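This document opens with one chain alone, in structure tokens, the form predicted on its own.
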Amino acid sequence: MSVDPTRVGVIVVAAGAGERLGHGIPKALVQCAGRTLLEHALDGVFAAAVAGHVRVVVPAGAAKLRSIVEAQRQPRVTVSAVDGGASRPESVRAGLDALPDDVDIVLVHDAARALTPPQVFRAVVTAVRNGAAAVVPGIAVSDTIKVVEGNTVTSTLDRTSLRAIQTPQGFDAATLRAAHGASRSDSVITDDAMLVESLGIPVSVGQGDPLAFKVTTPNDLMLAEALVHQARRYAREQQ
């Protein structure tokens, strides 16, 4: 089933502070290999060329994240920055009342997932055009985890049912609307897709990538950096 990218819409949020990389900046504005996380994110998104509509979600005030954002120039791809909120779900539903009406299916990706390939956009998309109301990709957990309470390990978790989720997270416009709308405490939800599970619908799970890691610590961006080097090296190569 094709997709008209004209009712295809992507939040990016990029409204976090990044204390763990100890920069003092939003973590966007972070440099990466010479350029910052919300521009190697941004390839990403429109490398995929499945979405019409970009809202970035930047902190209130922050000039250079919207510079960047309104230095965009995209065919056919209307990209706008809005301001966030004081939390990630006001943030995200600040980028979708910023989205045209029209638009049914809504991506909400993060802008620290930076490196994420095109291939888990265009999946994830397909996946909600194809009947799927809500869709996160996630990649099989290879460490043991265990429930600790205090010191104390309480149980040790079967890691073959476990997912590490990442995003994009796609859902059709309307459930993810409905999902924001419903009355809760916005300090508990981690990602869109549990506000979507708090409604009882189902949520689908593709596959993701190890490319698309959470920069989060120095270490982090250490690797985004070395693997930014290493797809150019590779570039060079083949020319």
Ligand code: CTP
Second form
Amino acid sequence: MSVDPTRVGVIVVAAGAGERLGHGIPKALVQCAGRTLLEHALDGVFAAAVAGHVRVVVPAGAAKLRSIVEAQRQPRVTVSAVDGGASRPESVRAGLDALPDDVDIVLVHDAARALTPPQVFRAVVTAVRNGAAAVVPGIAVSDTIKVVEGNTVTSTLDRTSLRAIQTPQGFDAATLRAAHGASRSDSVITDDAMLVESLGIPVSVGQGDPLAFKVTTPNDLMLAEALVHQARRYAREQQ
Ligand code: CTP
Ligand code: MG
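One more: the block was the form predicted on its own; return the form predicted together with this ligand.
Next comes the full complex, this chain leading.
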């Protein structure tokens, strides 16, 4: 089914401090193979070409990030920067408030998942367009996951039913607005799908991608840099 991009919005949340990365600057501003993580993330969003509206949520007062957003020029896409909040859900709400009222699909994407391939965005939009209220990309878990209390294992989860969930997460716009309207403590909310789940609305899982990993620690940044260099080498070889 074809998708009218003017009715699709993407919120790119980039207002985090990046404490675990430890560069002392917002993570979205950290360089990865010569470009900021935010620029890499926006490349994927624009290459997907699914949305007519992109709102990038940046830390309040982050002039450099704001100017990166304001320098983006995309035909038929409105792009603007919005001040974020102290928690990720607050930042998502700021992005949501900045989207036009008539968007009917909203994707929420972590800028920290800077190398997410365009096809992940397309698959998520298609799934929502085909009727899912909420869709998340997921990948199989390779570690054994145990539940621990104190220093003691209380159970071991069945890995075959576990998925590591990524972004972009896609929603019917009214569902996402309702989910964010319900009050609860932001501190335990690690993604938007959790809010939808708590309303009792089913969340579908689509195919994620290893390249949609989140740059969280210095190791992740090293991996991202190596992957960007490898992709550039490959592109040169194809010329
Ligand atoms: N995020 C946000 N607003 C916040 C917190 C997080 O927009 N108040 C965004 C981050 O910018 C990131 C995404 O949510 O793109 C996922 O968060 P995370 O990986 O935890 O990034 P940070 O919060 O920046 O990192 P840390 O927790 O290590 O400080
Ligand atoms: Mg964080």
